[in-house]
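The data below hold one chain only, encoded as structure tokens and taken in the form predicted alone.
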Amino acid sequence: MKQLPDRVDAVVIGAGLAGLAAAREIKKRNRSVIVLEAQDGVGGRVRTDKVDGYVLDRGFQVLLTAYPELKNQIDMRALDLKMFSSGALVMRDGKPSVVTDPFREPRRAAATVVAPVGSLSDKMRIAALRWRVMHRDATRILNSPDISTVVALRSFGFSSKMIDRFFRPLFGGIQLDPDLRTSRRMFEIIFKSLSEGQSALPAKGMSAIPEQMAKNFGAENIFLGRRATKIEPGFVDVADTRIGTNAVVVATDQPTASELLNTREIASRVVGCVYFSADTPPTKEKFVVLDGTGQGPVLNAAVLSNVAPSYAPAGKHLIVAALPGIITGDLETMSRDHLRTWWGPQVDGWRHLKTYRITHAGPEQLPPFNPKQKVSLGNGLFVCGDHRDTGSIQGALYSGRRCGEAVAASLV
């Protein structure tokens, strides 16, 4: 095990996206910095496991290519991104309906018009909402009056059918909030990102993002399996080792940050995720598949091997089912029972690969939601993470960068 230094300019606790982004900014300014990570790998909540030749992200995650911070910190070409089709496949009563972005998939516009997920007026309102968010910058959206997503959708004039059959499974899945209580500001930011970019998977799994960041930062400065047991201004304790430092950055998930810094804890979103292997895919589409009832327990699913063939061995297929808000009970059986209503008895022949129960998938962000929380707590203590900005990959990266900049400025 690598020996920890006695003293550095800055210690970053947590090798997730925010921690790696902060460390990068500090190092860029020629300051000595190390990263401590309690787990056996980098990435925090953005981790990938390899099971029997399958690539299993820890939770059904996708990368929204429109996130502006990606171009500042990530070599997107090196990720070898594989794109989902724009839109969704809505399943109801065992029948699929395609709902696409007609600006990107004009050949399927007619199918979208007749899809039984809402009225023609509902679909025209989606187009109007798309135009609205694409012509407003993020700052204006995040400073607009705030209400819950579901109240906002009703105020836009969307019918209950459209909300339950489309918005609830799609955005309830993305925001891990089946009740759509999340801030309208966050909903519009995500809608804007979906409209301006694509949903994608790195060919080697979502962990390719933090692994690229760690490689660029320098693995020699990252200490895995090292849990910080105590922090105070001027030092960090790791087991029986004390590291002297001018700045401590807590870049863990929010519950851990709250414990280390004795700050107010924010409620966490939870999600269950179940992976199956199949010899034949239940659909050949590259869409995210939505529960057209909006009731779950599976709100959305996907045949990931259709999107990224590298996610499964040759001749096999990988299906993921996401259950936002549910982490207790027999998730495999729940998922099979639900997916059987979509795809029939073939589901019984699928092989269960792994179930994830994620107790902290992200911070709850209820209205009024105010991002860009302060990162400097005084006395050389700093904090960053998606709970300090927006609950997203964008939020984690941006929070980490501005925290790193603040640390570097304090060391001048």
Ligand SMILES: Cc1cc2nc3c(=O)[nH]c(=O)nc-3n(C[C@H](O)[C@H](O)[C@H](O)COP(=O)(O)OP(=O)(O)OC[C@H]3O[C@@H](n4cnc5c(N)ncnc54)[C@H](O)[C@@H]3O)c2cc1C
Given for the second form:
Amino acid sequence: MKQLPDRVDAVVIGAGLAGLAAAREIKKRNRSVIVLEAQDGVGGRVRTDKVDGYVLDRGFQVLLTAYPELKNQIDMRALDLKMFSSGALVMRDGKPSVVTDPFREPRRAAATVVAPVGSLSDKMRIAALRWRVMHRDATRILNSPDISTVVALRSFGFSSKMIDRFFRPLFGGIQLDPDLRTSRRMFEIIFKSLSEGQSALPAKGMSAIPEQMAKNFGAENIFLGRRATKIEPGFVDVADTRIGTNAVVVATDQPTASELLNTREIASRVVGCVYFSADTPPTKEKFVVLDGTGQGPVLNAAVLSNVAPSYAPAGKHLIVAALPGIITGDLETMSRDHLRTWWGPQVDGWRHLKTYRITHAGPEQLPPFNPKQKVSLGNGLFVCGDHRDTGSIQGALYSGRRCGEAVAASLV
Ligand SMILES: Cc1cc2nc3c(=O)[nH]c(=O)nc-3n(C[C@H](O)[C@H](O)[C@H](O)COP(=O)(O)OP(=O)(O)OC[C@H]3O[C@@H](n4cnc5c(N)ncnc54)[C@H](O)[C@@H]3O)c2cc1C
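Follow the form predicted alone with the form predicted together with the ligand, if you could.
Every component of the complex follows; first up is the chain already shown.
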């Protein structure tokens, strides 16, 4: 095991996106900084496993290319991004309906208009909402009055059919909140990101994002398998080793941060995720596939190898099923039973690859939701992570950068 230093300007605890972003900012200003990571690899919640030649992200996740922080921190070209089709395939009674953004997929606009997913007025309301979020900047959205997503959708005039068949599986799936209790502010931010950019997967898996950040920061200053056990202003303990420092940066997930800092814990959103392999894909589309009943247990799924062929060995296909809110029970059987209602008996021939049960996928973001929480706690203690901003890749990167800048300013 690499030897830990006795003293550095800053110690960052956690090599997720926020910790790596913070460390990069501190290093940029010529301060000595190390990153401690409890796990055996970087990335935190953005990690990827290789299983029998399949690329399995730890939970179904996508990169929204419109996230503003990406251009500040990530070399997007190097990720070799593979794009989902914009819109979704809604499954109901075993039948697929395409719902696309007519501005981006004019070819399929007519199919969207006749899709049995909400009325024509619902579809016109979607266009109006799209226009609204695209013409408001994020600050204005985040300062508007806050209510839950479901109440906001009703007040926009959407029918229950549209909410259950489209918004619940799509946004309940993205926000891991099937009840749509999440803040309207967050819903509009995500809707804006979906409207302004694309959903993508790096060819080598989502872990390519933190791996790129770690490589640029320098692996020699990242200590894997080293869990911080105690912090105080001025030092961090890793088991029986004490590291002296001017700045302690807690860049862990929210439950661990609240334990280390003795602050209030925010409830976690949970999600189950099941991967299958198939010889023949159940659809050739590159859409996210939504549960048009809105009842789950699978709220959304995708044939990932249609989007990124590198996710499966040649001649094979990779299917992911996401079960937001569900982490107990036989998730494989639940997924097969549900997907059989979409795609019939072929589902029984699929090989189960792996099931993930994620107990902390993100912090709850109930209204009134106020991101951009302070990152400096005084006495040389700092905190960052998605729980200080929005529960997303964007939020983690942004909070990490803000935190790194605050640390660097405190060290001059
Ligand atoms: C299944 C799933 C799907 C998602 N889908 C999307 C999506 O599609 N789009 C999107 O934008 N976001 C998505 N997210 C959310 C996004 O991944 C997170 O918001 C973001 O990665 C959080 O980064 P972070 O750095 O704040 O925290 P984390 O990634 O949790 O990093 C914290 C790190 O701290 C380490 N750590 C904890 N305790 C200690 C300790 N005591 N000592 C040392 N190290 C410690 C942990 O091991 C971890 O590596 C998803 C998340 C999940 C789980």
